[in-house]
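Take a look at this single chain in structure tokens; it is the form predicted alone.
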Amino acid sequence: MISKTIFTNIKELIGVQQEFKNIKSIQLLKKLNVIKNAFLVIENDKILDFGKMDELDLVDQKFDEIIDLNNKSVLPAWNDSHTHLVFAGSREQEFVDRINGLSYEQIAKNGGGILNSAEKLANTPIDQLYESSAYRLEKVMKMGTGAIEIKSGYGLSLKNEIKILRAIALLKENYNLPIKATFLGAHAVPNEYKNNKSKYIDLIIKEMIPNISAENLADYIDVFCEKNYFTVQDMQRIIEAGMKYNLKAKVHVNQFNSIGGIQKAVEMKAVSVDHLEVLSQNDINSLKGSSTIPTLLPSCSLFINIPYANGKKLIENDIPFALASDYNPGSTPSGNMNLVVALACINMKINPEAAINAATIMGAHAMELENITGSITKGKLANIIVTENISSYNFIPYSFGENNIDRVMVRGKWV
């Protein structure tokens, strides 16, 4: 049964892309296409038409619903391409420890960090894990997220990595937004392998990846490539193993150190390289013209007080990038993409146009969803945010502590 809805009197229709284009263009990142005083037509779960109000001809057209937005604005829903949303329990004590002077690395050495989350997850049944994750997913959807990537990585064993990925699979079944699953067994080395990391990598390659593939539980494979975690050579071994099972790479690199992870990831045609708080000229040279998308995580920098990724320098070097939340219990206990966009403007010194594009169309690209979401384009999913009556899209990052969302639609249905 066909259902048609028209939105009229839209103050600003934001993120318009008239046709499917090569969205890796830096020019598209810099320019935010807007139609003022616009209409938008949704048919079932997709965008059917849009344009200026003075061009709208209602003669002989029938709609199931006519919604007068009365000068509210519309933009594409956020596409959050880097999260760890499925986890067990919070880590607010580590938050207090950081306030009292301990660094992220010191907390990890004291048994906190990823290993803390892994211990909690091992003791949490899958139904409880799913319920808490579904609650978090519903919250971020209400804040405008219309597509999301979710990683494992707090299991660190075959049994518990599969537990997380099965919880993600249940979210895919029960929620209508696009969800991508990423296997991150190489998030940290568990205590039982701390003196034999190579044996743990063998477990990832020989047992975890084949079993995960057999259940079709993951779309991507990830590695935390960083000093004291996994080396560039480790990352290469794990990515190559994943590629044999059609798992493309989306990797953590350059959060604290530049050790060559970007160069190897680009060489191996990773879909994205994520974090990049530390960025050398050699890293920039490697990213230029590559198919790999940098993904920047400003709310992580805010929470653990580390440098912000240099988005402005990427723009100056014609390198488009995505913005994502990094939602996780340790370094970013927030999935609020509105805050992410604001932090990018405030602390990365990038324009609202670039920040909004990076959180919508480029976020879609970092999940290989650019052909179905991320812009106001005929034929794409009706994943949209309806704002309150704000003065312009610049107000979204400007009013960083407020919720300016009136309603959110995903696949043509209100959240």
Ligand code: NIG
Second form
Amino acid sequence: MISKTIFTNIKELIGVQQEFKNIKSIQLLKKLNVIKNAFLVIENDKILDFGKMDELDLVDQKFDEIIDLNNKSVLPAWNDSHTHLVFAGSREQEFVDRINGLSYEQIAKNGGGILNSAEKLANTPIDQLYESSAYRLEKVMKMGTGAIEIKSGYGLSLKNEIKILRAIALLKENYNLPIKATFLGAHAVPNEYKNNKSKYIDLIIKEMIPNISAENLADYIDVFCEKNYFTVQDMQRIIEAGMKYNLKAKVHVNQFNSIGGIQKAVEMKAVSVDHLEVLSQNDINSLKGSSTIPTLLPSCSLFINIPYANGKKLIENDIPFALASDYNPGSTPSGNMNLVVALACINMKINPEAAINAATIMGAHAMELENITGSITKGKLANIIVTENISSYNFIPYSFGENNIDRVMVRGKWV
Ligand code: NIG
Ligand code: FE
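Can you return the structure of this protein in the form predicted together with the ligand rather than the form predicted alone?
Now the complete complex, all chains and molecules, led by this one.
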């Protein structure tokens, strides 16, 4: 059965793209198309039509529902292309330790950090893990997230990595938003392999990847390429192994140090390189013209007090990028994409146009979902945010820490 809904009197219809665009051009980031005083038609789960109110011809048209938005605005739902949303417990003690002077890296060295979460996860049964993750997913959907990527990486053993990935698979089954799963076995070296990292990498390559692929549990492969974690060489080995099983790479690089991870990831045609709080001229040169999408995570910078990635410099170099939340229990216990957009404007000094595009169409690109979501385009999914009655889209990042959301629709259904 076909169901048709029309929204009328939209103050600003934000993020319009008349046709599907596959290019990774800087205009995708810089230019935000807006139709003022607009209408939008949804048919079932997709966008059917849109335009200016004064060009709307209602003759011969039948709708199941006519919703007068009365000067509210509409934009594409956020596409959060980097999260670790499936985790067990929380780590607020580390938060307090940081307030009292320890750094994120010191806490990890003392056995906290990722290993702390891995221990909690090992002791949590899958149904409990699923429940807490589903709760967080619903929460971010209400804050406007309409597609999301979720990583494993708190398992660090075959059994527990699979536990996380199965929880993600269950989320895929039970929620209607597009979800991409990423295998991040190389998130940290577990204690029992502390003096034998290469043995752990063997386990990832010989046991984890084949088993995970056999169950079809992952779309991408990730590595935390960083001093004291995994080297560029380690990353290369792991990505190569993943690619044999059709897992493309989305990697953590340049969070604390620039060690050549970007160059290698670009060379290996990674879908995205994420973090980039530290960025050298060499890194920028490798990103230029490549198909790999830099993904910046400003709420991580806020929370653990590290520099913000230089989004402004990327724009000056014509390199489009995505913004994502990095939602995880250690460095970013928040999945609020509205805040991410505001922080990017405030601290990276990028315009609201670029920030909104980075969190919508570029986020879609970073999950290879650009053909189905990320913009107001005929034929794309009806994944939209209806705002409250705000004066303009600039108000979204301006009113930082708030959401201004009236309602969220995912695949044509209200969240
Ligand atoms: O993206 N940097 C590595 N991984 C996560 C944080 C992991 C954690 O602290 O639990 C991140 O920031
Ligand atoms: Fe992360």
